[in-house]
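There is one chain below, alone, in structure tokens, taken in the form predicted alone.
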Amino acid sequence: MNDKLLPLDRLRVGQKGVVMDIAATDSEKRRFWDLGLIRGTTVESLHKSPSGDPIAYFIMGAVIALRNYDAEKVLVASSM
């Protein structure tokens, strides 16, 4: 894993990323807790709309779709 942090809707297809920090309000980072985006948690992209939003994670077991607007307000630390 890399030192640098970027948003998790920058990951590509098929990248994994450890979630480092959410940079949002406390009822959005409430919302991204209750769907398993908690620090230390590992998180791949999985595959993008045609449209490149929204984009489709895998979560600790589950397979969440996420807005670009949303996913950019959480910061990974990726791995290559």
Given for the second form:
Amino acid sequence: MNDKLLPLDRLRVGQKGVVMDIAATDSEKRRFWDLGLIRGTTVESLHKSPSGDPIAYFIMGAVIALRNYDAEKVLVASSM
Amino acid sequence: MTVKNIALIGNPNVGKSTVFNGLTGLSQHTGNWPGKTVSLAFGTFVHRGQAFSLIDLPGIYSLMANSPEEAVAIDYLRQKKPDVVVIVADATCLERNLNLAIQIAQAYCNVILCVNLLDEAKKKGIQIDLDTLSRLMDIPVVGVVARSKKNLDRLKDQILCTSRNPADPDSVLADFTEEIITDSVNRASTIYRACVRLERKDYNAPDRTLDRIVTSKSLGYPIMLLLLSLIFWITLQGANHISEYLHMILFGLQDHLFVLLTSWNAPVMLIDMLLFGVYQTVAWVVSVMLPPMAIFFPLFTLLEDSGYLPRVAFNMDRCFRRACAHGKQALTMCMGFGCNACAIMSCRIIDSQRERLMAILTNNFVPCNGRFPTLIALISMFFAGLSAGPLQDVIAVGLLVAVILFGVIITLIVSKILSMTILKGLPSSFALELPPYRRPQFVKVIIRSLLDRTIFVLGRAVVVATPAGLIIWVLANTYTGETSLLNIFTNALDPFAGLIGLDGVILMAFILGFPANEIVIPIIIMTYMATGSITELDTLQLRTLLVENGWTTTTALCTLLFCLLHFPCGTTCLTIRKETASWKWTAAAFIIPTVSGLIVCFIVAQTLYLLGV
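Mind sharing the form predicted together with its partner chain? What's above is the form predicted alone.
And the full complex, kicking off with our chain again.
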């Protein structure tokens, strides 16, 4: 399974992933938790901004834009 | 009878303020982006003989305090221990909202879940089983459509009923560990799946399609510019006609007033002072400044209510990241178009102190509603040609957009400089919610903001323009030797003002305009008229007046730039002091735009002088 782990920002548009780990400091983690990004959450990459950064994701029924610098701290297993 | 305390809480952008207004009948502006409820709003209502005091807490995502906003809400819950906590949730985005609801339901006993925006959910084919939701959450649930006040009485009944239960004096907020959060997120998902049925799996497909268009590589920026241009174009078109009309009425009225006052045998000096000092200044404010303000404001509010502005922030984020600024600074800048003081308050949506200060210090580079008409007036008088025509319109709108873009560029440059000097640091992590698009309430927004703006501007005109008009009249009519005090004063400013392409009168107008930017142009007009012989003037002859007083294209350009880049108005300065709790930062917010303006105007003026323009 490990070979399929990838940073959130590397999901292709339209691709879904399940959060496996968050590699961040405690205070950063709490921000991710706030958004519903915890182990086991499914995330879908929705669309990129004109410059490709930030990217909008579908998380727990809401559309949330994250900068790639932050999103890469969230490791997901892609489901396809 | 004791008054029961009710707290409204919820994620940002769930229509909490609309529920608040619906319950209390108090009018309050509700916005469509995260964190718009910037200060705590209080209200009261009486239901079946019981009085309630209602507080609208800032929108939060969880009970973990990550931002000052969240801390305010959490502190309130901790310390005030309200009798009832009403959680407002967005029916179209329930899963996410349930996370907070679960956390609150665990910490408090007297909790009601109010599911708002049921009409939007219905349109999207989202069916919510409110009874099951109530059973699984183990708290009362009321579904409402706050906009049309549907079911608000049921909510009141429920509040009354719940408030009769004794409040738990020992309710505590647990410290949040990963386990607790995981648990509440998982429960939110489980409950969501049990209560919500989607008629169409792709219920938000229209939103996604629209998002892909307005944020696409090829169309994202053009659409932004087009929308901005469209708003400017409508403003320009409408304002011109209304301006002329108002001018005709107000200056016609002046003659009647003159006849009336003379018939009362009022002293000539008093008539002179009241009519040509006070009345005319106010009339200029109303006829020249009011129309663009009254048109632009509702248009922008419509755009704001539709949910488009967070997409602008999404598109623009790259620029702000480069400047080491927060992505939400784009939102606070957009707020600046309405009012810089309000925008300063909205900077609270930025968690990090460093980036918040950056947004506050640079906010004034966005021309507010009070400076906007000055830009319009200067552009249409000096750069777009006086004759109306499609080409002139295009030029005028294009120039206006260019001026705004110039302000944005200056914002980014100054932000970058700040981040390398007094506000060193890296951008903090940020998450920007792109809320569902909503159809703005056209009629309500237009009527409300038109009335609000008109009354607001009229009020300010009377409060600020009256004394300003009086001062100018007195100065113009007090002589020491051959010259009036006004001349002495403006002559003293002339040499310095000349360096930056202005003249003493213009600089004085900006200084006297400190309480309110919308009186700058009226003061310039009044001062020239006081020193000259013209007493009657229509809006079309304004250019003649200015040119007779030595205005060139350079003067107009520098005035335009200085209007964009100068110290914030008095209200904004006070707001900055309040928000930063520091005179030092207030001074910085005053000095930075002023110095930027002086530098830019100096360079432009000297270059144009050298080129012999």
